[in-house]
Structure formats: structure tokens, C-alpha cells
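The chain that follows stands alone, in the form predicted alone, written as C-alpha cells.
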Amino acid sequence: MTKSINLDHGSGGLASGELITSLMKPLSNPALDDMEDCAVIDTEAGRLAFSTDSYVVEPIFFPGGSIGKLAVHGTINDLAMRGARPLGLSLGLILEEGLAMAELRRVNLDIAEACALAGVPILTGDTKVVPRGKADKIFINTAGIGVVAAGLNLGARNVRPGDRVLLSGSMADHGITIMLARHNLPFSGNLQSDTQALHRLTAALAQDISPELHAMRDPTRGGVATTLCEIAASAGVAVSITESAIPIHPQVRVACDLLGLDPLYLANEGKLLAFVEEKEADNALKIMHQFPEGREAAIIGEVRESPAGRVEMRTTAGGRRLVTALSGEPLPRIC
């Protein structure tokens, strides 16, 4: 562990994992120790889901979305990955002195629109203002609560050998869009962020293929590669994926090639990975295809017994490539 925080600690990769593990030690409890993006708590009123996330993306407006839409979608999706039905969100705004009122109104309208389309309201909130130069326009924190059906138990530790790995759509759209927008790089591919809420898709999966649905995870920071590595390590299994089966838009591939980036490690903000028993994999794929947010879904791999914690990819060239978790920070502040 380094002596001070650096940008790598926010990448979602190895350094982030080490930081989170060290922070968790004095806070340890069963709900937190699961290391999921959302905690599920058994109460007298039923099973509650609770999650929180903070958003510092730059620029705050980008093709396909904004920091406001991202804040709503991100927390809804964290709840949805545990099979929760979102009930509502909190909204915390940290505003920098000098932020244009027009920009704040635009962010607020985006939040309202995203909540209305998702059917998940803002229930409470807070606003703070810091001096000029002490923030960067606007930072947002959202927390969310939801309910989980009795008997539904989704999590990385449930993944087992034989499971099929499904990806709900094209990867890397958000990460490459943010990079191009931030640096004003000219590109004619009409790239857009994939930010969207996934709770309707996850509800259909949980309803129709449970208990054969073992886990879901949205591959945000660190991308598909890092998410698969985390799940393989948590479940003590190996994961094998096929490069040719992974959906990726041609313009994303071209942009990544031009910039020397690997799309496996770039952030997604509207996609999910699902781990499903083999006998229900085709059914799960059909369910995904019924939703706009899953129309490009594909089965991209399978889970094997060993070597535990290993992720490998069968390449289009016919070889095998070891897939490791992200090390370093290719693009800070993507969410």
C-alpha cells in the first residue's frame, strides 16, 4: 500500500481492491464482507437492499448522458445486480462556487428525467457548496434502497463450474466516449455512453430463471476484464471467455485501436454480466433480447473448476490469453 492516495486507487483495478480491503477491516460485518456493490439485509419487514455511490465524471455532460443521469442509473443498477426492486434514491450535491446556474438546472433536469423513466424517485437529499477551486463544478452522491424477493440470493460466491457467462450488450461504450469528449478528439463514429437503468431486465431474469441465475454484476470501472477477475477470485473458479463472442461496436473497436486501449478494461455504465446454469443459458439470452437494453446480449464464456481465480480468453487468432485485473489508471473520473 502506498503512503498517499493516487488516481490508481480510483480505477476499479488492483489498487482499488487493496484500498477497499484495508478500509473495510475495522468496519467488518456480514453484509459488508460480501464485497458486493449492494448489501442485502434481512429485517422484520423483509429483505432490504442498500447501496451508495459517488460520481465525479468529467466532463459533466457527454454524448449519451451526463453526471446526473449517471448518478441515477449507477445506483439503480447496483441495487438491481442483487435482484432488488429499487424503491427510491437519496441525492447529495457538492457544488463548486462559480458553477453556472444553467449547468446546474440542466443536471437537475437530467436527474428528473432519468428518475421518471426508471420509475424510481428521489426521496431525500442534501446540498453543500465549497469554495471555488475546491471541487470541479459538481460532485454527486446517490444512495438507494430496494426490496429483494424471499429466496433470491445472488452473489459472486454462488458462481459455480458449468455456469455460462452472459454479457447484456456491447462493451466499452462509456469509457471510450468519455475519453474522446474530455480531450475533444475528433472522431466520426457517433460514439455515445451506454448509461441506462437495468432493473427491468434484471427483474425479468430473476423472475424467470431463478434459482439457476447465480450472480449478476455491472462491469463499470475496470471493465469486463476486472469484473470477471473479481468474480473468479471470489468464487474460487476459473472463467474462460471467447473473444469473437464478445459484442463490441465497430466504431468502439476502431477508436480503441487508434488510442492503443484494450476495450476489455474500459468502463460500461449500462451493461451487466450474468452467471447462469448451462441449462438455462439460452433462455436467459432470449429474455435479455426482449429488452432494448439487452438486444445485443451474447453468451461469451463459461465457468470452469480450475485453476481457481484464473480468467483466460480464447482469441480470434486461435490462441489463449491470460486476462488479469486492471493495473494502473488509463482514464480517471469516468463515473
Given for the second form:
There are 2 protein chains.
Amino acid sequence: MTKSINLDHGSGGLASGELITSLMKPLSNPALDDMEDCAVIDTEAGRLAFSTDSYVVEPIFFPGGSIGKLAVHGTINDLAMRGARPLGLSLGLILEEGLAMAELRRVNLDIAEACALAGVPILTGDTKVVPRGKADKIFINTAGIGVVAAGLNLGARNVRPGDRVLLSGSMADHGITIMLARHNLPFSGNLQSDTQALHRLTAALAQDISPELHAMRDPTRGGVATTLCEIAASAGVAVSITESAIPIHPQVRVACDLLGLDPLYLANEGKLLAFVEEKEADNALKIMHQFPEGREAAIIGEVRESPAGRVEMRTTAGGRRLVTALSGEPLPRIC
Amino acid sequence: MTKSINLDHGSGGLASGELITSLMKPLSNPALDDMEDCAVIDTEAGRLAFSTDSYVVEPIFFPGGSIGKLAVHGTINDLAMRGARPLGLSLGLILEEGLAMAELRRVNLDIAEACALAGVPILTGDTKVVPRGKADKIFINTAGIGVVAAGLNLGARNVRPGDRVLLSGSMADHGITIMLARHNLPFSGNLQSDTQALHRLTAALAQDISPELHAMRDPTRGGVATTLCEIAASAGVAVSITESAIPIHPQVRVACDLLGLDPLYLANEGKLLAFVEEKEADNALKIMHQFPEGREAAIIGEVRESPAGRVEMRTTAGGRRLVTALSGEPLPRIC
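Alternative state: the form predicted together with a further copy of the same chain, after the form predicted alone:
Every chain and every other molecule in the complex is listed next, the one we just looked at coming first.
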């Protein structure tokens, strides 16, 4: 472990994973040790889901969204991935002295709009201000609480050999949009972030595909590749995906090619990976297609028994490629 | 309203209040509109409490505590003030590139120790890293969830004329400690932050003094003065306090005198104000005295019918002084 924090520790990849594992050790408890993005706990008040995310994206406004929309959608999605119905969010703002009031208001209105569209309220909040140069405009933390139906048990550890891997839509839209927005690159075209809430889609899946729906995860930092590696490791299985089956918008592919970026590692903020038993995979796909947020969904691969933890991709060129977790930080402050 | 954010917007005083009110407008819903530090909502899973706070204190280590202990205690206390039994916390870290790993580990161990002592686990977490100069070492957000017993309804709006005002211990320890630590002032003596969890004390009060216990609030940013003003405004009552009755450590008083600071406006991180019907006030005081965290508790005043929103103090010198909410920022990044 290095002697100080570097950007790679925030990548969502290998260095992040090592740091988080070491920080979690003294905090150990069953909910945390699950290594999910959202805790599910049994309480006297039923089964509750609880999740948190901080948002430090730069720039704070980008095509298709803003830090405010991201903060609402991201935490709703973390709850949704565990099959929870979101009850509400908390909102923690850290503001930098000098932030234009007009920018703050715009972010706040984006939060309000995203909450209204999702039907998930901000229940409680907190605002701090730090001196100029001690933050960067605005950082947002949202935590979320939700209720999980009795008998519903979704998590990476439930993934089984034979499961089909579904991706709810096109890959890498958010990551490439932020990259282009930040560097003012000229070929942004009609690229935009995919930031959106997925809780309606997940509710339909959880209701209709149970118990064959084993796990869902949104491939944010680290992208589809890193998320698949995490799940393969958690479940002790292998995952095989087919490159040609993965939905990706042509303009995203072109931008990635030009910049030499692998879209498998770019962040998504409105997509999910679902692991479903083979017999219900087509049914799950049909359900996804009924929702605007799932209309480009596809079955992109399957789960195999071994080697445990290994993710492999059949490439369009006909070869096989080992897919590893992100190592190194392609783009800090993606979310 | 100014055109940009200034430090006063984070003071916990008047400018904070105006900013928060304006930000809350588009987010309006009954839980948020309560203007409490912790939401209480009725759900299919029972009565839940939900609260959040971000911590940006500077320095991150100080006599009696650290940003880690503060983050655990502060959110536990916000839950406790509404009578909730804390179920667990979320932990959102924003780390600055270059933060020494040794400092991060020390903060993390403080978090672990505070959680263990309080019996409240970290259930879920998130870690982000921003480039050097875009944050200041470490910012922490904790959100907390808790369960509120059926029939228990604590909140500022329940405060009634005739209620006695109790303070659970000495005032201003945290604020003056941070001030001296930051400026390396020579007379720090044995001053230390009062950061501590109050949920055991509040549980005893809620159990034994019900329904005569009307409200509790921890006087953090803005101090006892600002908290009393907020409660007087919320409940539409007047509050009268007696300066000589307010517990304050002699060394804190001396330091405040030397620096020209009013301890009524300095932050506390392990104290509460309780509003109790007169007939149960002595009983509530006795309960507080049974806990280490309440052994210096005192009855410091009472609630009157009018003028609504007004807080007044009988001074030690024998006069009367109007107590107003904090205006201006005496000390940024106090928590």
C-alpha cells in the first residue's frame, strides 16, 4: 500500500478495492462485509436497504445531466439493485466559498426535478461551507433508505453457473460524455450521459422474475468490466461475455476509438447488469424492453462454473480476451 | 441573498437558515419541512428516523477527538434527539490526493472505536478521491437510520409554555477547543472537545419521561443561543434562560473572555437541550445525572407564552439580554 492517497484509490478499480477492504477491516459487520453497494438489514421494522454515495463529478453540468441529477439517480439505483423500493434520500452539500448562487440553484432544481420524476423525496439534509480552494464548487452526498420485500434476496453471492448476463442498455455513455465535456473536445456530437433512475425497471424484474433473478448491479466507476470481475469474485464463478452482443451507441464507439479508451471500463449511470437463470432470461429481457430505460437491453453473456473469478470476452474479431478489473485511473471524478 | 456562497452560509446561523430555507422550497415535503435535524417518517416498516451530516472540521485531529469521532457521534446524536434507537450509519469519504495513509488509518480507527463504543455499526460506505487542492485532506458524510417507538413524538413544535429547559452538560467545549487547536494558541490547558454519543441518555429520557418530554436538540453549529432561537421560532413561544445556571467549565470561560468570544454561540458536540413539562423536570435532571454524559446537567430556563420566537437571558450581572441567532461566522469548519 502506498504512503499517501492517489487518484487511483478513487477509480473504482483494483486500488480502490484494496483501500476499501483495508478500511473496512476495523469496521467489520455482516452488512458491510457483504461488499455490496447497498446494505440490506433485517430489523424490527422489517427488511431495510441503506446506501450512500458521494458525488464529486467535474464539470458539475454536462450533456444529459448534472451533479444534482447524478446524486439522486445514483443512490436510488444502489437501493434498486438490491430490490428495494426507495423511501427517500438524504442530501449533504459541501459548498466552496465563492460558488455562484445561480449554479447552486440550478443544481438544486435538478435535484428537485430528479426527485419528483422518480417519486423519491429528499427527507433530510445538511449544508457545509468550506473556504475558497478547500473544495471544488460543490460536493454532494446522498444516502438512501428503502424497503425490501420479504423473501427477496438479491446479491452478487447468489449468482450461479448457467445464469444469463443481461445489460439493460448501451454502455459507456456517461464516461465518454464527461471525458469530452471536461476537455472541451470538438466531436461531442449528440453524446450525453445516461444518468437515470432504474427503480421502476428493477421493481418489475423483482416482481415478475423471482426467484430466478439472482443479482443486479449498476456498472458505474470501473465500468462493465470491473463490475463483472467483482461479481465473478464474490460468487466464485466465471463470466463469459460476447463483445458483439454488448449494446453501445455508434458515436460512443467512435469517440472511444479516437481517444484510445476501452468502453468496457467507462462509467455508466443509468444501466444495470442482471443475472438471471437461463429459463427466465428471455422473459427478463422482454420486461426490460417494456421500459424506456431498458429498451436497448441485451443478453451479453453467461455464467460458468470455473475458473472462479475469471471474466472472459469473445471478441468481435473472433478471439478470446481476458477481462480484468480496472487498474489505474482513466478519468478521476467521473461521478 | 448574495450572488455567491460565503462562509457565513455555513455558520449554522441566520445566513445558513436563509440559504437552507430557499434550497428546501423546491424539495418540499412534510418530513423535510419539519426543519428538524433528523426526519421521522411513518412507513410500512414502522416509524423510521433518518439523518445526515457532513464533517469538514479543521484540524482533523484535536484534543478529545477527531473528524472520525465527530462524524459517528454527530449523526447518532441527530437520530437520538428525535427519540430514535440508531440502527446503523453510512460512511461517505471524500479524500484529497496526497492525504497521508497514516492519517486516514487513524481517522478510520477512530470511526471504528466510536462505533464499537456506541454499539452502532457502519452498514454501508463510499469512497471518492479528488485531486490535490480540490478538498482539504478528508471530508466525511455520515447518514443514520433509526427506529422510533410507536407513540413517541419529539420535536421542536411540541415545546409548550411552562416547559423547563435542561442542558445536559457544560457549554462551548468543542467550539473553543477547535479554535485554540487551529490557531495554536498557548493557553489550551486541559480544554477538550465534548464529542460523545448521547443515544443512551436520550433513550432513558424517552422511556421514563414520556409524554412530558417534548423535544431535544443538540446545540452544535451556532451554539446554545442559535438552537434556542430556532426552537422558540418553531414552537411559537418565548424562552427565558438564566446565565448563572448554564454549566460552563472555568477554563472555557477564561478562554472565551480572553478571545472575546460568547460561549452561547460556540458549538457543542456532546450536549443536548431538553424541553420537559415542569412536573417532570427534576426527574429528567435526575436521570441525566445518572449518566457520565449528563453528570453536569442543569435546568437553565423555561418556556413562556410570548413574545413568540424571543429568547432572553437573565445575566449574572442582574440585567436582561436579548439572545439572537448567530449572525456572521465566528469560526468556519467547526464540525
